[in-house]
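Only one chain is included here, represented as structure tokens and corresponding to the form predicted alone.
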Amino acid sequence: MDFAWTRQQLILKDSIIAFAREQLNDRVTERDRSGEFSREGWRRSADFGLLGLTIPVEYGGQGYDPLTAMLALEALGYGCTDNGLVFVINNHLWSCAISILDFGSEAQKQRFLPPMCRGELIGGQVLTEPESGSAAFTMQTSAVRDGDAYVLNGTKTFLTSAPIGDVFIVYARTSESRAVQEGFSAFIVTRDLPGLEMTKAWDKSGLRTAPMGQLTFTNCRVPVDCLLGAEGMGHGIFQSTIEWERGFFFASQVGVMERLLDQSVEYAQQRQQGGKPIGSFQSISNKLVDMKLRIELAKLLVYKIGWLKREGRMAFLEASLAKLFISESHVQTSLDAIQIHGARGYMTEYGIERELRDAVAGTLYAGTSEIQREVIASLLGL
């Protein structure tokens, strides 16, 4: 099968890289230190069209097909050194907007998607609880129907964008007697509802510019028309969403890995030891070769997912494979970049140590590496 990007796709890639470099990289080291989210970067990303890549034009988006969106996300990761901002953008798209697009009513789409594409609303997903992480559907948060509303009670934690978010896809138990596949539902919840409170903001090792918090629901009345899909569809909605998350979040990490490779090659060509560039030493060049190999394999994985989703096909196995390989490759690539740069790689001033701190998170969110291996093994029939 022949594979080549169109001229329009390559122009889009180049334009995103140029935009990100010029508009999104201000004060990253300082904001990382203080844990400050870039509201200005968010606004600029919305104006550029990044917050609605695959959302149809009639709902305010760009209407790109999934494969083109994959290339766009890769370009964003390459051009933008604020990995936290990139993470919030991905979380907004694949943990919230895509679920509303795929499962929402027409009224819900019209209400939420246009302002989300314009950046007026920041979206997120509310799933993890203090006692249920990777085993997400042991959750205890309940949603009980009471007239024209569902009453939610419970605590959700480690939530990306919770301190800054405006609209969330919230998963809650709607039946104690039904099996997991039918006992949970999903709701579109806005942060202004009485009974919803942010009870903690977490400090983190990496992705510090992507705020993370904890939400508590205390007799929070969610209108019935904010039920996403039908009651009991929560498991199916989550399975669809996690496929998008695992498949598309990590395209941006491929872009980061390529940026680190280019920086490392340039440094290895310029840095001299014993009168020779360090890139001439096999111990350095081998690291660069391995970095390149991981990137090329990662691209094949995400491009295949983009193609499958463009064709309307499932990519659950492929998404888990990509998530596992790319997240672990990103950590190793960051370690290699630090090693190649030596002391400069370890110093905050040069920004490379931040890449490692940010990369580690990828082995944890959307299901840990251990969970991905379990998922893949089960899909192999083991």
Second form
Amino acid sequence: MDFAWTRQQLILKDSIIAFAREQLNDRVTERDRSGEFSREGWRRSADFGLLGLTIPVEYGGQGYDPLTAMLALEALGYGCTDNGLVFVINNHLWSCAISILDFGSEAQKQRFLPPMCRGELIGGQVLTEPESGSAAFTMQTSAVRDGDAYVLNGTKTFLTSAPIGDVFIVYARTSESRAVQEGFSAFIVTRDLPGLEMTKAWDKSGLRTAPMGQLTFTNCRVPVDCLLGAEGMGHGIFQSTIEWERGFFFASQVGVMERLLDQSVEYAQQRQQGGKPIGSFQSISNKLVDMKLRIELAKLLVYKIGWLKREGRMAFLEASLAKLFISESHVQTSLDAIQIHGARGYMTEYGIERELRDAVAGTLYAGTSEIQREVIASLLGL
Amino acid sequence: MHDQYRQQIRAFLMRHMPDYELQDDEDIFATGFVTSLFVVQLVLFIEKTCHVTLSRTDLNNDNLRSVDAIMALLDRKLAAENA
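Having gone through the form predicted alone, I am curious about the other one (the form predicted together with its partner chain); can you provide its structure?
And the full complex, kicking off with our chain again.
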């Protein structure tokens, strides 16, 4: 394994941090309160090239290798305090665009990827149902072939970007009799299809600038040419997608943790109590040391995934390990940052309490911490 | 070595199929024992036991559908690595 960064990669990292600080952090506290997605931040991110990090240049992306993309996402998390916007960008990339790139036909890639990289289309994934969360493949949504279309019926919920998205990877059951590996299919569904409607917008505790909703399919006819991969490949596509999701989403959280550490160290150096900086007290400095240790371990986990993906290897186990460790580390780091900042950490206007609300979501989406432990235990042979 | 790998893979599969006599040409996905995580478990076992690296493109169901199919995949991978 080789995680040594080139000068070009480090310059890219610096440029993303500078861009995010200057262009993406306006009115975050206010927009968090009102639950407002930043269309302007989205457009600026597209112009900067963030919406097509690993998408090849011929489809309008940047063509970065997965390890470089990891560093870019870490930089985005460090520089951008609008964690909801970062979440929408990651969801667009790793839950939608990458699946089209990996499994789509040439026509599908040409149709969807360039406008997605330009930010003209916002992508998302449609998997979870009211009665199937962690056990995703107990889903009830059906897709029945009828002539030149598949007819979809069912309800999907807790969907990131449902209120703002334009194109979704939708998973549905195409066979009642076949095993889970062959009974589901994936479809590229555009928002304008008759029979697709948003039936609920969710309000939530954290990541409030990333809108979430529920979609209902009622005799929704999806053209056959919007089938992603072959019929029955849905499970395999999902298994591939979940590697990208669990691995790459959380690179941004590593960046957030590093930002919180730097902010906390600076505060601990400046804040005086009893004539001394609070960082001189071991009960504070120990917290900062533990924050640093978690960040270093988290980096090794995500960089290994980036390296594995760059080599064309699977990273399923590694992605679950990273997701579990980083999401829980992020919560602990946010709690420590609040504690170090005292009352200021708890006040909305300082932004640190928002980091905790945003961090908690990471232990839930893309498989809860409990599910990650179940997955890892299974892969250990238990 | 080929026969040893076949036996180890068969034994791995049988551990997930209690009281079932799996044939080498039998479709494992049709047995009813295969869970959603099983393919990943199988791939990790093959990589660790046979010291080969499988890529995502190797993971289509037809390559893993039976003991015979898995051995054919393994033969191709070993031949490529020794070429």
